[in-house]
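Okay, so here's just one chain, in structure tokens, the form predicted on its own.
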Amino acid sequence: MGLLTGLRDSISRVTERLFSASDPKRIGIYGPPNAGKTTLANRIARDWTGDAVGPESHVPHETRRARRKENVEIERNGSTVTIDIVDTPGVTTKVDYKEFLEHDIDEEDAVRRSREATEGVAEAMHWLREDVDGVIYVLDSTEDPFTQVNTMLIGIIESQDLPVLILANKTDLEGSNIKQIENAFPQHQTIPLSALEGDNMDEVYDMIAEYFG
């Protein structure tokens, strides 16, 4: 009786890390606010599925809600990797409404939507902390990578012992430098792209592959 017991839990602890090697690793996209997160998910779902995770917008914290796109299967090099992607809120310090209000919405649904982002953000957070099995960060290069939030973060996913690729994104637009984000972050590879044009996606998708494949 012990013996078939003892066979029986071992075949269920076999088949358990055999199933759950299989499952599709979450992949959270991570970064301040209007870094490009979403337009990089788009283009990566669209790229391999067809589809899109999340609308566009030049207003600061659209997304407002962790969005996941499962089953993403991406070929490279005569293998497959399938992941999940999951969007996430952009993470700040402070949602102010009154950046809403810049954007011609009004005071009402500015106060909503800021209050709906700081939901958001401790919503992304609780994701890197429970949820994911690697880290897409994304920045802007035309703008100062060297913030408490972006510190904090790639402190919080060096801490998980989360693998992570940093994107350097909008490499597309004027005054984007890449080496202000490689000096950053010395310890991470740098990978630039233009996820809005398509730019060096081909890297991109090499360096996920190999990172959480």
Contents of the next structure:
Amino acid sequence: MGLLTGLRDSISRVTERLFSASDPKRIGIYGPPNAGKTTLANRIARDWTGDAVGPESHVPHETRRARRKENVEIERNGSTVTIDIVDTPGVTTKVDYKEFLEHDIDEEDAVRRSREATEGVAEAMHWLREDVDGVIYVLDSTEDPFTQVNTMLIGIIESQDLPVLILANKTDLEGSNIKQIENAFPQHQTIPLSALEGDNMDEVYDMIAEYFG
Amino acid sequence: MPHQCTNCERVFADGSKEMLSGCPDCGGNKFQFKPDSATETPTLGDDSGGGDDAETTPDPSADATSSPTRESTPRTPSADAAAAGDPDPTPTPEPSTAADATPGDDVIEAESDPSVLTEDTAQADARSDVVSADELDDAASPPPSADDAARAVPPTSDESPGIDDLRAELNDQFESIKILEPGQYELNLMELYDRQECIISLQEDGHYVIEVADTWRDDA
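Can you return the structure of this protein in the form predicted in complex with the partner chain rather than the form predicted on its own?
The complete assembly is shown below, putting the previous chain first.
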């Protein structure tokens, strides 16, 4: 009897999980190279799961494959929001191995990285097409946000009717200009933060819960 | 001085990137476009006191014309309208009489001139920008019907082949990944986004391996 009860309980737990209204949403972290996407993904993952997502680096295109961290449970105001985080390679229209040479990487390795980065961008664009339920778009707030890549990606995200949060990252740096990003995408909520320092992460989590919960 | 903030009237040089994030002085984000020839009119000279327009209207009546001219300037709704030579309600487009014309004629001259201007860098940038798929669709649809109307093409079985051809041609022109040389790539993001299959591996010889839909797995 006890066995049957236990089995029934466990089945009901499984079905509850399967058909729960709060199935994890798959949230893609997108943005240009070196905006701090992996730093943010790691910050979120570490804050709520204790693990990291991938290595961070100053070298552009360090993330050359989309990396996923599943079932990240974010607690806000007494309730829990569960999301899968997908850290994607930085999206760009040009990849040149010479960029890597400046970072003390030999030519053969640079060419390989370049090829992998290109594949990564293709993959990221493909994920955007059908594999994400929402987007966190990360921008380096010290850089000019008015670029073809940003405009195109935000346009695609809007055409997909995906919920999107725009994060103005690197507020710890001197040239950070949040207003510039707000002006570039006035139709979306812009949240300033420093993923590296962990500044303003509370607001980021509030907004993640509100947008993707 | 082709660009001017409509709020604080600060002027920006042609091709200036300063205004891309709004006017640095007042934060305004509306600018009017003033082609080079237009700057020869007294319109801009009046507010800045700059000397470069003194040659155009040396006579003292220019002062009297300043207020109507200035009033008419903000009325041009945008740079686009001015650059496109927006059809003007005022009918006299003759430039030869401008020297001794009334104040109103000066304004007319300024607004009708841009239509014959050569393209500047800002316009060139705008023209060379990438359009979205929707815009491409919109642009693609009119030509076949226009062709049908204009000349008697062989009986139109259906219109779609023309559009399909055009799309195929566009796809040929905008490949998803252009390999300039090993390690140097140009990516067409819209094409990468639009294509069904996911590119999974680039080869050294310029080929790439794709994962076709039949072999897709739900989970990696």
